[in-house]
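In structure tokens, the next block holds one chain alone, the form predicted alone.
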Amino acid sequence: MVIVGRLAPTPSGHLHLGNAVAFVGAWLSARAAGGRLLLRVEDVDLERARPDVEAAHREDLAWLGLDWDAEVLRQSSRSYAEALATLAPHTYRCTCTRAQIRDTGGVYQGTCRAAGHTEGAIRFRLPDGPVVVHDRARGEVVVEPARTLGDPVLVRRDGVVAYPLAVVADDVRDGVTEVVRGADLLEVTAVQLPVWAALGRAPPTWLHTPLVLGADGRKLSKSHGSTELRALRAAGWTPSDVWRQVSPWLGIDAVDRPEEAVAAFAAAAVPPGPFTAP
């Protein structure tokens, strides 16, 4: 079987070192297996997507030496009606607001499961109990997504398709066989596995790369502007500097070039982290 991985940037914020770890991990995993790598722009939320950020993403990936074999349809060009119809037996309408959910502890409690609403957001009914995520580095990770995250929204009340539907339907359509992404999405993987099952499809393999934290101990985000790749470039960093920084976070001795990292990469050796950015 040919391994098919993907790079799936969301053009709403510039790439930082934490993003680099996940994208480098995805690139290394596909290249080490002699597989194919796809680029998919995840711009389903057009209100947040920015063309200038997308252009910067492409520039940053090329600067790092990360290539891909094909670019597939961007999310904003896709229809999710067929996948949503298949999932219909597992969905229901929800009229709860974010404020109402915050008032009940911040995790959606399934309030509208049996309400029979005909309008509102469309949620997916998660199974009760644990979901086991088989991670290529961490082994079996047990998560109870119905308790910790609640039934996910598939389509927002304004009609915009949400990430839990788009990403699974896209991976199915694109023939993705492995997903490599940050550990902050490990619980999200446990939400998506039941969606894969409800679509009647075998899920990909999973590898969750370690989180990268800022000096304040929080996961890197837009607020840590100095760790953005464009800021590092402006400060004089070279691609080799980034590779030497991130390769040990992926279980590889510090290397200068992508080809050196491919030869040394092993998914099982990826450490759990987290790590702190310089």
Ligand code: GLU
Given for the second form:
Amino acid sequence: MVIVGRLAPTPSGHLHLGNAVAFVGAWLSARAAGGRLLLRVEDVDLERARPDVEAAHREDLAWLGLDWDAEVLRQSSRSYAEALATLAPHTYRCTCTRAQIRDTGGVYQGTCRAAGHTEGAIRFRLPDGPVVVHDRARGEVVVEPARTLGDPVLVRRDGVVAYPLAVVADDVRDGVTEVVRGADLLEVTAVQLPVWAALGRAPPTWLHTPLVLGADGRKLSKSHGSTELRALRAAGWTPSDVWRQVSPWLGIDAVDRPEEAVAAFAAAAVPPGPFTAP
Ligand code: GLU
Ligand code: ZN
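Requested next: the structure of the form predicted together with glutamic acid (the form predicted alone having been shown above).
Full assembly next; the chain just shown is listed first.
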């Protein structure tokens, strides 16, 4: 079986070291297996397209020495009607407002599951109880997304397709066999597994790369501008410096070139993290 992986950047902000470890991990996993790697622009639920950020992502990925075999259409130009039709028996309409959900503790309680609304957001009915995520490094991770996240929105009230529908439908359509992404999406994986099952498809394999925290102990975000690849580059970092920084976060002795990392990569050796950015 040919391994198919993907780089799936969301062009909402510049890539930082936390994104880098996920993208390097996805690239290494596909390359080490002699697989194919796709680039997919995850712009489906962005309020505003950011072509400048998207171009910067490509530049940053290329600067790191990451390449891809095929460019996939951007999400915003794809149709999700077919996947939605297949999922219909597992969905229901929800008219709850953000404020109402906040009042019930911030986790959607499935309030509209039996209401029979004919308009509103489209939600996916998660199975009750635990979902087991088989992670290539962490082993079996038990998550209870119905309790911690609640039924996900597949299509927003305004008709915009949401990430949990888009990403699974895309991975199905693109023939993706392995997903490598940040550990911040572990619970999301547990939400997506039942969606894969409802689409009647065998899920891909999963590998969650360690979270990278800022000096303040928080997950890297736009507020940690100094860890953006562009900022590091402006501060004199070379691609080799980035490789030396991120390779140990993927369970590899510090190496300074992509080819060396490919030879040394083993999914099972990827540590759980988290790590702190310099
Ligand atoms: N687009 C997501 C991100 O940039 C990644 C989604 C995924 O890998 O499934 O965080
Ligand atoms: Zn509702």
